[in-house]
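Below sits a lone chain in structure tokens, taken as the form predicted alone.
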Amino acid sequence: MADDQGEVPVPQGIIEVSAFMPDARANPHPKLKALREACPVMRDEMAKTWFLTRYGDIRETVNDRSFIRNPMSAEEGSINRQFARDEEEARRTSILFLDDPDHARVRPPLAKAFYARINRMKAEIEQIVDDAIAALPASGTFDLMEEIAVPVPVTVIARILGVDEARLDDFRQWSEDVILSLNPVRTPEETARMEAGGTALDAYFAELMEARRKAPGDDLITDMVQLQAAGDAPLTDDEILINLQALLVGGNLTTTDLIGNGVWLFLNHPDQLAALKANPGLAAQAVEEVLRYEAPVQATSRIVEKDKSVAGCPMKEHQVVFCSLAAANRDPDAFDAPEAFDITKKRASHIAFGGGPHICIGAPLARIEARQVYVKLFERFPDMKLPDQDVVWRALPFFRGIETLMVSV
């Protein structure tokens, strides 16, 4: 909270600023602010971890190479070796925790294909989006997250994928508890539904693998298994089936978080709808404004390899280092007026998607669904309003969505 004076006091853990906190579930960027201007790099002894708030410090460490990203790696008793339940579950990991040699052998194919899939979907994509928008109420009032930012992204993900229409709420409900591999802290309950989505969801691509070996379809599995036959993708099918989950887990909920951010900060700021509205052109600046200002991705974390010395100060080997993508998207070393939500300005490249060989692999796929969805729901809904609601922020830590944002048209 901030005193008399409106100042906030620099946070002493990395808790402090993630969802867990009540404050920082709501807005974290004050608490972020007051870091990035006293600490910035800060080391958070009961985490285990680094953190990091400066742009410029986050965008070389993001970049480098050097470091890794199995949390087997990392240091005891920090927060990236709770993704690592035991050393058979770090070892079937996806690309978002491959290192190389393995990292360089899988990604590539896999995004090559991934990228040629949405070039060529790029309209069954929008259309997509346009019927789902066409379906909604003509009037009254609906939660935007219910009807377009959760069921779209999953839509689209089981179309490239070749998910069979039939089958399309058990996959909508795997991709649910699959997602909650995202959070730390799962209650058993949680870790249960994420086990038993993630079994269904093998099953199931594998079922669709061995159904396009025999008859190939248009989809993405095709793309894989035909790319896997003629040797020119060296995976194993384990491999291919927990990098397609890797899609869904990694794309689904930041695409629906960048989707509900966007609506929320448009309905917010009237001046800058207005300016969308009268210059739809403005669609894809819009979509790296908002992912700038309000990213669905809170922080990305590397380890380091060997000891190092890491935006000016001394680092040990399996060390964690937390990367705040929301601070850095709003440093002033960086960005003019960063505390400004401006479409119609031209920034600096922001970081929400991370870099380096582990940037976002679904990125490109985001920003078709994100701007597709800006444009078409203000087109038809040009008076949409936000009622009188608490918007409650999910309180999934390190991510930043709205659970509920209810719309009047």
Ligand code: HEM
Contents of the next structure:
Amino acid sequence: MADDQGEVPVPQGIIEVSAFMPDARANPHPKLKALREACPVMRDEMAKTWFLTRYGDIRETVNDRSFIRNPMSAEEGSINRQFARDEEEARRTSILFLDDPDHARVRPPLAKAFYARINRMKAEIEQIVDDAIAALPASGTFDLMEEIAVPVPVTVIARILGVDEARLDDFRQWSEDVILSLNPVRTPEETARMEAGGTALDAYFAELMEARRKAPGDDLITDMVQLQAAGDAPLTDDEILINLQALLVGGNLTTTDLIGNGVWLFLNHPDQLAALKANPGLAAQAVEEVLRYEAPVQATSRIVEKDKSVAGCPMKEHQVVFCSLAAANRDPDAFDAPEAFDITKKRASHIAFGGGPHICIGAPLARIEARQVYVKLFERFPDMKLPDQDVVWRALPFFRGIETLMVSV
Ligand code: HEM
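In place of the form predicted alone, the structure of the form predicted together with this ligand is requested.
What follows is the entire complex, opening with the chain shown before.
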């Protein structure tokens, strides 16, 4: 399905390119293109934020270590301020919103343990994908999101962390509840569920940490408590808990959407699906192209610490700079024929995982899962089709994913 890239008016505020607007929710790219061409450094006074859309500006901004992330440092009234209601909440943050020196203390041991774990468990992760695909019905119509894209990432992360089989259902529910934190327009009921899920997860992780101290397992929680005991990870128990939760919040929905967006793209681009089936060796490049073309996380942000020039504009301390990863990923200055979904083309690196000190820690894991799904799903169902349906995209601002994707096999 080709994007409608007709002329559209230049958006005046970031709400217009968010999933709050039905047209941007269905397809944000025409409006992002209009902004990138006419107003690549936009100031939105209502949302109290800058909005960048050019690849070069965004690459430079995310790599620049002089920006900060703590929401309490952001301008009053900005979106970022909604992510931390008070100092206490801001202090109890994962690496996602942490600044140096704490970020430089907490991230490296976590990243090192996480990467080693993924390397060790690669075959097991692929097996989880294979089992989920083998369990699909041999014929009929089903929701790809419900059967594969949602359960695979949560089952994988449960296995990595060492969640007991008997607690898997609870763990799935709590994971879903804490992800509500990504939605700034939650209902009070959803906020209550999110908080209860967070409390339950904290309690369960604390229980697991104690259990693994006594009887080590073969999992990430064991790795973290052992590093901590050896003095190699100068982290408190609380910091370990918060950052384990961050793996769920940061990793589950995003990987779900990478899987869903990819299957949707392939089924809408039969030539690309044929290229993948003819040469499964293209799968790794295909994952990168899906990430570029329909980035599951559409934006990240930085906060100006001291007045400075950003993307050629003078910006003031505390101001928020939103970076549209989706717009950058289709910038013709960085990519040839950027509006074409083409898995066969060698392209410059996309920026779907952000960059610099906060670059996504879960990228290698998301890549393994998506690659395995694309290859094995179309191997088992070479004639998979999209039945007639109105695909509904998630209403979560700055995330891009499909709610339900019916497929026929
Ligand atoms: C396709 C899947 C994913 C996408 C598109 C994605 C995207 C992102 C982006 C854009 C950022 C912010 C980077 C920046 O501001 O420069 C980020 C950070 C992060 N992601 Fe992911 N992510 C994905 C999967 C995962 C997974 C599987 C995990 C863990 C299991 C994860 C954990 C995190 C964490 C902990 C951070 C914060 C890193 C820091 O601030 O130091 N992500 N991710």
